[in-house]
Amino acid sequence: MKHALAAALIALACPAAADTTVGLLLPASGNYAALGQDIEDGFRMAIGGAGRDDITILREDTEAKPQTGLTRARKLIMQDRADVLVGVVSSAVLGAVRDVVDGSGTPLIVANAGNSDATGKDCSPYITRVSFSNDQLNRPMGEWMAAEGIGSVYTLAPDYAAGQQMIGAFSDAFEAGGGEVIGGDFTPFGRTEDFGPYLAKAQASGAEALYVFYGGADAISFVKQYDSFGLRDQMPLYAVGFLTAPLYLRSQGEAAEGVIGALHYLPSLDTPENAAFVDAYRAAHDGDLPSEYVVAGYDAGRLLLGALDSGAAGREELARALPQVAYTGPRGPLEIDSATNNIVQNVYVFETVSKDGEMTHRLLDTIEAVRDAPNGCEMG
């Protein structure tokens, strides 16, 4: 498995016309300082695996701030000569950067941030998002549960950008699926350490289930508390599928026991691409998975071979190439939607479990092929 990978990245390589600086827009620091880690991870082995000495990367420090973001953007931009940016975790990030990348017409790959309105309302032609949307994880989810016939919900997630999304885009959903959203609380961004008043608010609601959304460190916080709250039998737990994510399963433990999430793309989808990944992964970093952080970083760096491998060069003609890029990889297929530069993906439903005394996921069902509307895109 680990020479097929090797061959498939051998095969994108190819001479380069001229050397490429790619400006790595990620968080070293604060509450997704992990989140960017695993990113660049996953962006240096595509790299790496590809075999080529012609491509300068740099990488400045976004924290989650957006006005931090914002000036490494331009730093990367107008000071380094950056030909394309990669990264970008927070949502107010990619928010804040979006003008600068645009009118600078530098491409940028968005390797994490789901930021809905930037392949929506705000699209760019030099914008191209290999991640999710935050649309796109959380509408299907509240499809697949109002068919499930689970008939209300409460609602959490933090309070910035992405949770507003991300629960709107579910509440829509599940709602238009017949299912009620009884109420719901938005937690301030990473300074909730106890989250015991909104769990108690949200048992008080007789709500049949709790649908949240955590990343980062609060998402290992939230499941040991929601566990200790004795909720698990009474209000069962449902989750964009970051919550129980890889990265945090080895803290969470036990506590995650029984989660059901949507993602796209989990390590033990049973695929000779995700077997060939997981493997060279595995084999890098001391037995550990891979989460889905490292497969954005991962496809990040091959959407930029493929371009690359296109014979494209420089800002203008790379934010062109980006978007032509498909092929099927850890995740599954992937392409980039001409209408709005969005990934079109497959998302997975899933159940954490626990299985020879270590934490995984059970595929519940595959969502296939999923895509935005354009939602006010108009591609200039």
Second form
Amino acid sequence: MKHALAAALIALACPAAADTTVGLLLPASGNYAALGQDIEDGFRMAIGGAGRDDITILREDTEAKPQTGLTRARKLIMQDRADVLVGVVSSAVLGAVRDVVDGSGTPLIVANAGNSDATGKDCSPYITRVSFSNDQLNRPMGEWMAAEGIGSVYTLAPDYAAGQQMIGAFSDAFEAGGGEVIGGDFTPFGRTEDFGPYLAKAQASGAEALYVFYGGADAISFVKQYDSFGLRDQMPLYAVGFLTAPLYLRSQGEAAEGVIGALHYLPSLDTPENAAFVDAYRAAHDGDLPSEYVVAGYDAGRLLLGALDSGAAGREELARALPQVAYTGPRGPLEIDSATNNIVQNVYVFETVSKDGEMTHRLLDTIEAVRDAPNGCEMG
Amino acid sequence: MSVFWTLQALNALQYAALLFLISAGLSVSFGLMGFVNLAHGALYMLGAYIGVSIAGGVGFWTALIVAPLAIGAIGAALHQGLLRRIAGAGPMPQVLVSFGLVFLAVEAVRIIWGDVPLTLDVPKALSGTRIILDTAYPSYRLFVILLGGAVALSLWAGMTRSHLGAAIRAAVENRDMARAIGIRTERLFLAVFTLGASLAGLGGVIAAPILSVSPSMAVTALIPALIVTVIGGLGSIPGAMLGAVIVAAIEVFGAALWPDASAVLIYAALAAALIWRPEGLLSAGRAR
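Alternate state requested, the form predicted in complex with its partner chain (shown: the form predicted on its own):
Next comes the full complex, and the chain you just saw is listed first.
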């Protein structure tokens, strides 16, 4: 009797068995649909691997449009009462949902969007990022290229928040290292399919190298068009590593050979954690290699599991527990910077090479534990 | 600097050739049947996907012929089965139904071919670059210019020299009168719609080696093609040619000279055309 009463009291006092509702906020259509699918696959892989049945996963399509993303975020927060949101591919969508996430106190694990402001001047204790920030990838690449003795570059990127931040961070670091950005263009986002006019401008600029950021379908067509214009011999191509990421490499084929990029994850990384991860993913996906998006989705899942395992439940506790989680995963050591809630991780500089008839990445350099400056972030 | 301008002029011609293939069918069926077929962009997208699949099996050159035929057949079926029935229903049902078809086609493509964009390799004979006016230019893009030019010339010749062309021009001019003098307009509509669909399919196949093939093609191609149709004038092949060259030149030289405004320049041209020449520069038939 005594025991039964105690059990009942405990059960009332801590409803620990309460399910956790996760709202996935990912594009299922448009240029970034494939990225959204990869993030979801990675996230489900982490949750499935833990064998928990107390996590409900809801999915909403942001269409990579800020207005749609905001509507769907509101639905997940208010109607579905999600405990935690995971996702956001586009930086513009992240900018749009930032206030509703912060205002409602719903933790958001950002699994892609690199918007530097979200862990800079617009940072929030409710926003934790496990992907990367635009600064984090481009600053080391600017320093690295300047140190390699490249004197001048021409830049190209799509005309939206991520493109501008990436090129801005790169240019600052590259010029601080002694290089010169001779010129550049921001191409209309979602409307430019033919980069011919811009490649002709880059060629005419006389710069030593080309530095670009493109993702999605643009990444494939850009690399193929760069190759078809015969620019390879005149202007080597450097890029934010997304350009020749695993997701696109098979479609790009030989055209991608020689492209040098920087990224936070490569499927060819030689660590036991990564080998196990790659094997598990390949077994479930017809031998395809996991992309950095799968890894970001996976790490978002691992971060959530880590927070749940520490005993946190509900929005407020999860928001506090998420940034405390640190572990070594597929991409190497990973921790969350308590000053900004942004990830601290290695950045890998690689060359895209052809090996045994298959395109792969050859590691050139590892820049360890890259941490962003707070950039005006003051946690509330 | 002259190399730069030669490159940009060739880029503009290449884009114009592609735009013409997409717009020709849209413009003529618009002028002939008064039908706003927004599904035209979906036919272009399907042409690219089917072309990639065929080229993967039996090579690019077969795909170049078979995929447009397949799209022509799809177009014909679409016309007979659905669009013909709403042709007289006024613009709103036409826009809604044909745009609905775009969504259906995009979802079908995603189910069949997946989300990851596809590519098509340039055929061996057209790989590499060729020197034109001291400028190295991709051989494949030169081929696109030549193909677009050849199609434009033969369509123009067909419209001005053949019986079918005369019948089309008569029907664009005055549909009822054409019917009264014995032109079987229903069959004419079907033939024109089928030909327009195949041309869109052809555009899709030849675009595939340059662009990456993704569902977004259905909409990205549609907007410039509609602008070409409005600027050039409805129902006129020379109008579609002129419109394609104008839109391509604005896009390419706009990107080169004034990149900040390049996203809005063609809309400015569209607005200018609607204000000063609402019937289009080379409109066939009665003013609307």
